[in-house]
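In C-alpha cells, the next block holds one chain alone, the form predicted on its own.
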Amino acid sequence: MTAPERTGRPLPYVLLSAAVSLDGCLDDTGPERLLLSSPADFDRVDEVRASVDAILVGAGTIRADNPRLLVNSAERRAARVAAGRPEYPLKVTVSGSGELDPAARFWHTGGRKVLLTTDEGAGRARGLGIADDVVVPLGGALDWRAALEYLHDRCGVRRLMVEGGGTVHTQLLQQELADELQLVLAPLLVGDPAAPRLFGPGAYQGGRLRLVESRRIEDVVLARYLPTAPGAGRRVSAADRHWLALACELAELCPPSRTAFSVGAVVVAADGRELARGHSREGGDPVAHAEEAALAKIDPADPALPGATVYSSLEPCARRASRPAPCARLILGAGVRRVVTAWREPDTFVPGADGGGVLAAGGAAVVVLPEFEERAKAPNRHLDGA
C-alpha cells in the first residue's frame, strides 16, 4: 500500500499482534501452520479480540491460514452483547487486487465483514462471488490512512487489532500508523531462510520502541511496545477527544476557588481502560491538583502507567507552592510519557509557567487540543486572566 497523505482526521487506535520464534519467524515452510503461542496465550488473544471493535488481517493471511478470527469465549461474547456491542468484532481484510477465495472461512463465520480494496479490485472480488455489501472500493489505489479513516468514520472502529501478516505489520509501522505492538516470543528456532518473518526491509522512522510491559505466559513471553517516533505520541484520535471532554466535565465538579484553577484529569491506559480520574480540591483538600488526585489512586507499580495518557483540562503545572512536586514532575515520575490538554496555563498565578516544556524535556509527548479550550476555561471564568 502507498504511504498515507497526512490529514488531521481521527483514526482508530491500531494494535499490532503477532507471535514469532526466537529467530523472528511467523511460521515455517511446512504444510501445517506452526503453532507459536501457548494455550494460555491463545486465551489472552481471545480476550484482546473481545475488547476491540475490529480485527484486520491482510489478504495473504486469508490465503495462507484461512482464519476464522472469532471470539471463542461464550462469556466474552455475552459480555459484548450485554454492553450493547455486536457479538463479534468487525472482520476486515485489505486487498488491492480483490483476488480472494469466496469459500474462505473469513466470509462464513462470525459477524460483519469488510473487504477494503481498489475500484478495480472491487469488480474482481464481486466477479469471484464475494458479496457486494462486503466490498468497499476506496479509489484507484489503496493507502493505509484512507483505509483507517474509512473504518473509523463509516464503521465506528475506535480500537483495531491487526493480526497480520508481516507485510501489513511492516507497512503500518513504517508509515507510523501503529499505536502499540503486542509481540509474543516462542521458545523455538525455525532456522529456515525461506520462512516468513514478522518485519520486512525498508525505512523505519521510529528508532527504538518503548517497552511498557513484559510478562511470562506459560512458556512464551509477551512484550508490549509503544512507538517513540517523532510525533507518534502527538497523533490525535477520537478517543483523545472523548477523554479530554471528560476531563473538562470533571473540572466543573471543582469547588470554586479564588486562588487556584478548576481542573479535571483522567489517566487512561494504552488499551483504552480508564485507570483513574480526579479534579482540583477533590475530597475537601484545598490544595489538591487534578493530575495529582488521579495519579494518587493508581498503584505506582501498575505496568499500564508507562503506556498511559494523562488527559487534563489545563496544562499540568510546572511550579507550585502548595506541594513539593508539581504535576508535570508527578506525571514524569509515574512513568507516563503522553499528556493531552485543552489549555496552556496562563500567568494568573505562576508567571511564565511551562508545564508542557517540563514534560517535553522529560521525554513526554504533549498534545494541545485548542477546540476544547473554551470548555476548560468555563469553570474558571471568575478568575482574572482566565
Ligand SMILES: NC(=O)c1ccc[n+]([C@@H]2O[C@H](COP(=O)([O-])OP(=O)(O)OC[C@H]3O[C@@H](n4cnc5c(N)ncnc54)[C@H](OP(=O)(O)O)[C@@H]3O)[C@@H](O)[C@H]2O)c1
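Just so it is clear, the model here is predicted, and its values are computed rather than measured. Numbering follows the first chain given and starts at 1. We call the rigid core whatever largest set of C-alpha positions still superposes within 1.5 Å between the two forms. What changes on going to the form predicted in complex with this ligand:
Core-superposed comparison between the two forms: CA of Glu87 displaced by less than 2 Å. In this overlay on the rigid core, Arg281 has a C-alpha that sits 2 Å or more away from its partner position between the two forms.
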Contents of the next structure:
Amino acid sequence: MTAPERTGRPLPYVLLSAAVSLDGCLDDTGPERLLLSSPADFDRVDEVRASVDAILVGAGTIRADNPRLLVNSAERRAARVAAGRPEYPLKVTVSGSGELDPAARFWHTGGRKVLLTTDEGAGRARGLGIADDVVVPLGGALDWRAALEYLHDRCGVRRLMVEGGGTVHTQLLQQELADELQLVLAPLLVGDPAAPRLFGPGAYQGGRLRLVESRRIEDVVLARYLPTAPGAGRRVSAADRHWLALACELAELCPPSRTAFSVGAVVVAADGRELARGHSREGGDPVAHAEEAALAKIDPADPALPGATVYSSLEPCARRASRPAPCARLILGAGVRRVVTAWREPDTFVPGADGGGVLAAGGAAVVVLPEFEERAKAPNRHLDGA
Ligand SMILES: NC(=O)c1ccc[n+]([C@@H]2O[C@H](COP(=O)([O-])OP(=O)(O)OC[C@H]3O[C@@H](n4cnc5c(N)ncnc54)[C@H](OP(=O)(O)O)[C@@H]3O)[C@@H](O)[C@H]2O)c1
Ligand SMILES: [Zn+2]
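Alright, leaving the form predicted on its own aside, put up the form predicted in complex with this ligand.
Below is the whole assembly, all chains and molecules, this chain first.
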C-alpha cells in the first residue's frame, strides 16, 4: 500500500472550535470579551459541548475571558447523565507558567477540572492556591502529544473540543493534532493590529483544508473543515479499534464462497455515529462487496459522508470484474476520505490489487491496523493467501 501509515498510541478526536471576525480576529483588545457569534450559534456550541468528553482552553483565554465552559441546556445535561456520562464535560486548561487565578470561574463551575502544566508551572499554580488534585505536571516542557495521551489514557477522553485561544489552535493545527475545525465567521471587522488572531505564523502542512459543511446561522456562517496534512486522518483512536473489530465480526456473517473473500465494513461519521454496515454477498447478491453494500444504504447527499471513515476488514478493492466500479472508487465517489482496514488484499483473485494506492491517489488517508489481520483472515481460511 503506498499511503504512509501512522499507528501510534491512541489520542482523542480533536475538534477545534472558534469564532472570528472578517479580519481573522478572535477578540478585540478591550476589557470585555467581544461577542462574535449569534444566539443561535451559541446554542449550537452548547450542543457540541454536550457531545464531547472534555473542553480545553489555553490559560490565556481564562485570563482574558474568565469563561465558565458549561453545557447550559438542562435537557442536554440530563441526556448526558441518562447516557451514563458526567453531567458536564471535563474542563481542561494548559499553562506553562502556572500563572492562573484560583478565583477564576473555570475552577468553580461545572464538573471535574484538569490543569496540564510543566513541573515548574505545577509548583507555581499550587502556590497560588489551585487545588492540588487538578494540577498535572507533564515534565520540563508541555508536549501536546503527551498532553493528549494523558487526556485519553488517564481521563478517558475520546472526543475533545478545543475552544481557543489562538496560541493553542495554532499549535494543534501546525503539529497535525487537529482532526476537525469548526469556524464561525462573524460579519464585523476589528481592525486593531494588536487584537488576537485565530492562527499565527508558522508552518502549516497540507495546503488547502477540505470544506465538509457550510451553514448560515442567523448572520454568521459556520464552516467545518478537515485538515489535509499528510498526517491528518492517520492517527488511530480507540474508536478506530472498536469499529474495525466490528467490521471483522461482520465478515463472519458472509455466506462462504470459493471465488471471493468474506469481508465486513462499517461507515462511521466523524461524530461517532454509525451510518451503515455491510458484508460480502449480503442479501443473497452473490457479487456484493461489503463496502459497496454499506455505502448503498447511505443517502449520497448525507453531509456526514465527507467526514466519515470506512472500516473494512480487507483493503477495499481496486479492480473487479463483477461491477463497473471497484470499492476504492465507490468510497472516493461518496466523498469519504478516510479508510481503516486490517489486511492488505492478497493476490488471490486480482494480482497486484492496490486499493490503498487508489484511495491515497484520490486524497484519502488509509490506515492499516495489522493487529486485526488474523481476525480479518479467519473467515477466509479456505482461500489461498489467507
Ligand atoms: N473567538 C473565539 O472563539 C475565542 C475563543 C477562545 C479565546 N478567544 C480569545 O483569544 C484570546 C486568548 O488567546 P491566547 O492565544 O492569548 O491564549 P490561549 O491560546 O488561550 O492560551 C495561551 C496560553 O496557554 C498556555 N500554553 C499554550 N500552549 C502551551 C504549550 N505548548 N506549553 C505550555 N503552555 C502553553 C500558555 O500559558 P501560560 O502563559 O500560562 O504559560 C499560553 O500563554 C483572548 O482574547 C480570548 O478572548 C477567542
Ligand atoms: Zn470491493
